[in-house]
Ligand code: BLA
Amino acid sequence: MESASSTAFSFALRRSSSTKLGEASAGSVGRRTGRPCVRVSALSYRQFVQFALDETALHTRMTPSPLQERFGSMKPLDDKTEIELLSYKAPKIRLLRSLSIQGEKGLQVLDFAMLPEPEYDLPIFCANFFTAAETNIVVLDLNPLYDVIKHKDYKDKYYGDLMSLGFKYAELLPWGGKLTGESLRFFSPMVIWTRFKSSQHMHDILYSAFVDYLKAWLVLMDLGIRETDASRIIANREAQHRYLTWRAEKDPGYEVLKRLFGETHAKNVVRGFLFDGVDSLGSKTFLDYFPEYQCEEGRVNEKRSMIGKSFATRPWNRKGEFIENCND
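Coordinates of the preceding sequence alone, form predicted in complex with this ligand:
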């Protein structure tokens, strides 16, 4: 699984200096534009998307994804909610897609992901922020393509040099409590899983984390070396397909999307946009990957979790080692 040297990763990651907290908020001047930065609004994820697109464009050549034509002008059922669906591709990025929602009663959603081409075993950039009224539910991670508990070489290759960044934010954005136990297999040791009450301060910290995680992912992408071994490309494709299959079936956002778009459109957004690839990168089914969800007549159990809510505290230590005994 190793292809690029970890020394090269360390070097480049040190160069991509992390953001000082607050740098992104009031009064600072845009690095590239020279224009004053807009203060990060407590009630919007728009600046997150703008930053991600601007920063990614500095690293690679982005072109609109074919999905844009189909989904770019999707409208919600009501006329009070604003949504934006954006999608691009780039030489190493199979799909960069973003769904943002601004609704009534403080509803704000950002689901932003970058999925690599199967020739690269890069992690998947994943930002999932859900805000309703005063509550924020946040997952921010470079989701590993391979389960890092089983694949130590993969963990060392991609996360070895990022653990200090992960722990800086683990302190600022504390573990959000028990979650669907199965999700942990898709998370890295630097995952930020948190819940907090809305405030400008917390929003600024989250923006800063988003900026730093995105920059870190782009460095990994820059250094990513195209795989030529056919069996590894097949394995990468299947690993991404498994990830997409999990998320397309069990994503906690589905109920919200159903309310916004209606059932049929919500399904299309999930399978055809957010987790595009689930119907084309492989032919295995959800139950092929996750047979424990099988119930009578071959149906998929509708419960989100079979193992139940687990991991009351952060199950990774500072070195990124999995601490098994806190699974209560």
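Target state, the form predicted on its own; input state, the form predicted in complex with this ligand:
The text that comes after this line covers the one chain and nothing more.
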């Protein structure tokens, strides 16, 4: 794979960063889509969503996804929790979707992703934030379509120019504890995996990281060249399907969704909204991709790690090279 031009990347990143933090044009997506802007509190994740929609609309033409009609009006079982499900598509984006939850006792959830069309081997923008009382659990990444430990050409193509950005925030948002080897296959060297106690200062750092990571992904999207080789498109589709199949099976937020929607609706949200494509991009099952999880009776083993490795510290150096001996 050819690396994106460093000069073009730097120029595009400077251009997309011309908007100051927090100054995304309020209401621009509202004017494009008819959706009004949301008034948010200082610690609301909806601020993140509003910025993402406004910034993305500056780069591409967004239209509501068909999923919006199906899921956009879903309501929780209780009347104390606010939920917003949004979904869009664009020429290079198969699905931009967002699930945000605001509940009692400080409960907040944001699950935001942008998945490329199979004609592009772009990473998948992923932001999974969970807040309860004073605890925050965060994953922010440009998830690689192909395992960057095995595919150095893919790592160099998409992350070579971004490692300084990743380590800037790795120092501000330290590694959050042991991470299984299975999960690591779906993360990039610039992943932010962290835990912290709630404060305005930490929330501001997280918002800044979200803004910078989103802008970096949009630059990669702008530079993305449509694939014409049928075999590469098929490979991209299967790689994305594999990712979605893993995420749908191992989604840590499923129990929260089950409490809010009930079991049937929660499963529909996971497979039909959060990880749309798991039932349409391919026909392989979870056990086809990950046979090591099969129990004797044929069901999926619910154990979190079958490899037996866990990583207590960041397993990549500043060049994005995997550090094999930093596992427990």
